[in-house]
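Single chain ahead, by itself, as structure tokens, in the form predicted alone.
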Amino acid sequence: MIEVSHLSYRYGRKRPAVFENVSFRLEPGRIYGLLGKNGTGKSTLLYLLSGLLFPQEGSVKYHGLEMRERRPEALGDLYLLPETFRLPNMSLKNYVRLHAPFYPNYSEQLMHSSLEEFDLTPDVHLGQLSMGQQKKAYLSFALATNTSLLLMDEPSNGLDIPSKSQFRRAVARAMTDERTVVISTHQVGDVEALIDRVMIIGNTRLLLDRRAEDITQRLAFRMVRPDETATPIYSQHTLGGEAGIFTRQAGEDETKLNLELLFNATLTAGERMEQVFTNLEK
């Protein structure tokens, strides 16, 4: 769907370089968590994904098209929603009547069910929701545009604990094997359960791409047990010990994806993790 080749961007000449000859390749079908420090250029490569902002070298290309040429059968397929907005002071069906014709694909269907599932109505007046309410009806439009590809820079900021569970249950709703949704935030625990491929940036390249499933086959995410005779890859100190990651070893149940840890030991002992992902494909 969107395949990403030898990318770089700065903002400027003279500014520090956010992305060097990264490449990289989003499949449909699925959901990516895209993972990293403030300032590593989360939401810098959304928006050249989106074709809002074009590479100095290298290219992104979307079903075959240059993404830098903003052709109208790429853009109507694609959605962006950005972690700031300001929605304007009108009725949510008028903001749908205005911009729903830009998306062939958009689903009534979908913009009721995403609306039904945050507890709002198709009747609402934007400017008078609160903004937690508005970053809800704009979820529903986003979800309803039914786009292949469908991007969302810290969908869960601004939602309460219910409304995030809420987020999960529609974005889960309205994936299908064709559509592929990219959710940036540095929020794990929101989207921990969600997701179904890891992506992690930092120091302007890809740390990390791995589907979840491949993860949790190959590394154990467990607390270091007292008598622990293992070494693990990676550790920290929690509130109820140390946590750890450790090599799967053959017959060792299946543990739960650790998100937090998983990012952190990516971060901190990145050539690490790398070569036993290395050794594991030999």
Contents of the next structure:
Amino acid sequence: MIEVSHLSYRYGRKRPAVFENVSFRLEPGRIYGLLGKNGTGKSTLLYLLSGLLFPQEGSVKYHGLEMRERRPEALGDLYLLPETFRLPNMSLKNYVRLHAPFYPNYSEQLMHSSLEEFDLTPDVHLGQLSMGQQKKAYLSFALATNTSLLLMDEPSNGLDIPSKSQFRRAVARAMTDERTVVISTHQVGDVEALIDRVMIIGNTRLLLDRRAEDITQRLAFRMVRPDETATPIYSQHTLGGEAGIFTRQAGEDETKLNLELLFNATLTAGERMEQVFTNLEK
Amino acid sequence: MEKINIRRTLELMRYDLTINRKRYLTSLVLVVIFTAGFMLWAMRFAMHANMEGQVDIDSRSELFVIMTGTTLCYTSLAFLLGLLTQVHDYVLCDKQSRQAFFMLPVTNAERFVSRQLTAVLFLLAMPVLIALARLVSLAFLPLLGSVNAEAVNGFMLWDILTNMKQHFLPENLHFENSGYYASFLFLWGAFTLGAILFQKRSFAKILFCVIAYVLIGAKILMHSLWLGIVPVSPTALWWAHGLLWLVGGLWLGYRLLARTQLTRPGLLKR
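Compare with the form predicted alone: the form predicted together with its partner chain:
Every component of the complex follows; first up is the chain already shown.
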């Protein structure tokens, strides 16, 4: 549905490149986890995908439409939830009344169910809500727009502990086979159970773009045993001991995806990780 | 040219008026206070001017001052309204607002038309506001002292404002040209100052102001040439002059908006 081809982008001629010749596709029915270190361009990528920024080279096409043209048909079918936002001082009902007409697939039912999930009522006044509650109201609206593409920049920032699981449930409930969700985050623990495709960016390129099930099928995330004979692809000290990523052996149980470990491994042992996937693909 | 969907345009206008309602209302109140203040000043201190006939108008040199003053007042009002409500730029004032505004699924043309409709709405409200201001100034006048014959003549300002068109007829252009252009220069000067003060990085705006200055200069030159050497009827010249401003203004406005609404890196930096 979104086709990114040979995308290159930099903020100004004299500034370093944020992306160089990046290509990928976003498929419907998936929740993508977009990970990367600070300043590697996660938000920039979301802006490029949503047509808020234009690539200097390459293209971003949404259902065949060039995003740089900012056609209402494309913009009406995607929603960007930015990391920082400022909601107007008005009731949520008014906010919905003003914004919903721009989104043809807006679902009042989804709005109510998301608000309910977040313990909010439709008659709240946005100006009287705390920052976290505002975020929940905004998240509810973003989900209710029912757009085919939903881009969320650090959506769990500012949410309290119970709200993080409410957020996961709300996103899972709003997912359909036609919908694509991209979640850019540092809070990997908040989205680990939610995402089904991992994208890691760094050094101006896409370092990893794999389905979560492919990763867990091919890699094992576990503690390094004292009598370990296999050499981990990557390991790091944790409070519980040495955690490592291994190539999963035949008959070995599937392990839970550890995004933090995967992220660190991709950044520090990127070539070895790439090699594992390339070898397995052959 | 991009397509314009009427429904989306009206939705956008509703969005704009609702989001900015407090700013618009504050500006309208300020317009009333500003105009009332000017009228009070005019009624209290305006020179004796009998404006019953064209001969009287032509014979009175002080009328030039009044004309310049009223034109200045009128354009200042428009500027004040534009600046305070930031008709074109409020939604672009910070990164969050820009993101929210640019993510709305509408075309640049629809954004432009919606803003122009809002401007027309305010333009229509202007005579009502001026009438209101007149009432306010009437109510305040006794507080300033006795109403004398000279002060009464100040009320003629209202006639000037409402019958401004006749003073812009080509045959009168030589008379009020200076005030007319002075007021526009003032308007654009203030606009440039506003652009520098409030949108330090908005080079597009400053460029727009420079272009406007050049256009005004060209228009002054054109008028001087046309009035002297081109044998056209005054009415035709008046319409040509109006049409030029309308088309030129709309075109420039559209180009400016189309330019600034193409979201460029700079728009998301702050």
